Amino acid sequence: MFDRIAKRYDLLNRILSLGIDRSWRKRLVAKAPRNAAHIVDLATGTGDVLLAFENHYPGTPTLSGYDLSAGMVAEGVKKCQRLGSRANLMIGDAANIPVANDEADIVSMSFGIRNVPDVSKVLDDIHRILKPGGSVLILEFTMPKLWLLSWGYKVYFRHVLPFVGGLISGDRHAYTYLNRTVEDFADKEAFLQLMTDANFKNTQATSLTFGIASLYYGQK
């Protein structure tokens, strides 16, 4: 599904985010600390949160990225040449990262988490790969608790978004499958227990946008 939207997918992000997704990858970065020597970020798509990175800490020397759409990693890879980036982007499993124990500095993840079959085996994974003391940084999609802005969205999600989307890219089913995988995915609450049964301290979650958007952060 995602190598079908791939040519399309950034800008799709920019019109029915209505740009926010960029200031949301902002708030990630500036959450991350800058003594990283190695970034390792899953469901990398066509690489946007690693160039947030790069344009952030440009001193870090590596920068890696993984996804399972060969056609999302394609149009990453043209994106970061196109604009001499560092971001090596690969083909890869966020529940089997091909990175040793103990490696990375800073494990980020935006709007991936739910798609995954096993939400707390990739939880896992990042906890393995990262050094002791490094921190993750997940971007996610939660539910309003207002009732007038859940209901909004709930229709945004479920007819406005598909139909754009669709019309778009070609792909209604894509877009679809959207608002079924947020409204389904867990809340703040559960989410961070998950966090804490992988075994990370300092957990944390902020609302972002009156709290259509959750950045989740924790310790090793």
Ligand SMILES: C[S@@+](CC[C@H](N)C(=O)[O-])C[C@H]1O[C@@H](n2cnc3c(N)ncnc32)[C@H](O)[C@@H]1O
The other form holds:
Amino acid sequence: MFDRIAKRYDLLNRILSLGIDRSWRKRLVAKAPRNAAHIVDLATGTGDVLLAFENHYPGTPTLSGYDLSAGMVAEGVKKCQRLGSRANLMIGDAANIPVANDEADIVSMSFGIRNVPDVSKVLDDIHRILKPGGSVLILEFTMPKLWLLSWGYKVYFRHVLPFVGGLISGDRHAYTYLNRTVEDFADKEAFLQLMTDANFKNTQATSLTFGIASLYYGQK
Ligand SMILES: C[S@@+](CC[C@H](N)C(=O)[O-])C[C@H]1O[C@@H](n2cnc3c(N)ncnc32)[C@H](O)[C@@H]1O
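Follow the form predicted on its own with the form predicted together with the ligand, if you could.
Let's see the whole complex now, leading with the same chain.
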């Protein structure tokens, strides 16, 4: 599915989030501890998280991105070349990350975790590749708690988003899928529990934009 929408993915992200998605990725980078030598971004898509690290993070850490979709990676590689980025985007599964144990200082994943069939397996594998003391940062949509906002969010996700997404990408199904995965995904408390179960310490969740997205943090 992501192969099919890859060419229009960035454009649709900017339109459908009204540009807010960029500020969420900046928040993720701002929350990351400094002095990382190796940053691994999972479900990297077209590489926007790594580009945010490159632009807003001190030093020159190694930037590795993995995604299952060859189409998304191809679009990301083109974009990184165009922008002169040194991020390295590759095909790879977040549940079986092609990175050695205790290798990464930071592992990030933005709007990818709700797509995987086994969330705990991914969290375990992130824990495996992190150095002791290393940090995980995960961005994901959440359902806002305030009922009016929650109602507006559902209308937007169930009707506006599939319509506009379908019109521009030519793939309405992909944008219907988006709303189903968001509504079905774990809430903040349940996700923090999954992180604790995967042995992460100092876990925190920060609500972004009235709770329509959350930034999760934890340490190995
Ligand atoms: C909504 S996009 C997010 C892309 C990017 N992180 C961003 O913030 O724009 C979700 C991405 O997750 C990828 N994905 C889904 N399951 C995956 C898995 N098991 N391993 C790696 N990537 C996966 C998809 O191919 C897709 O590119």
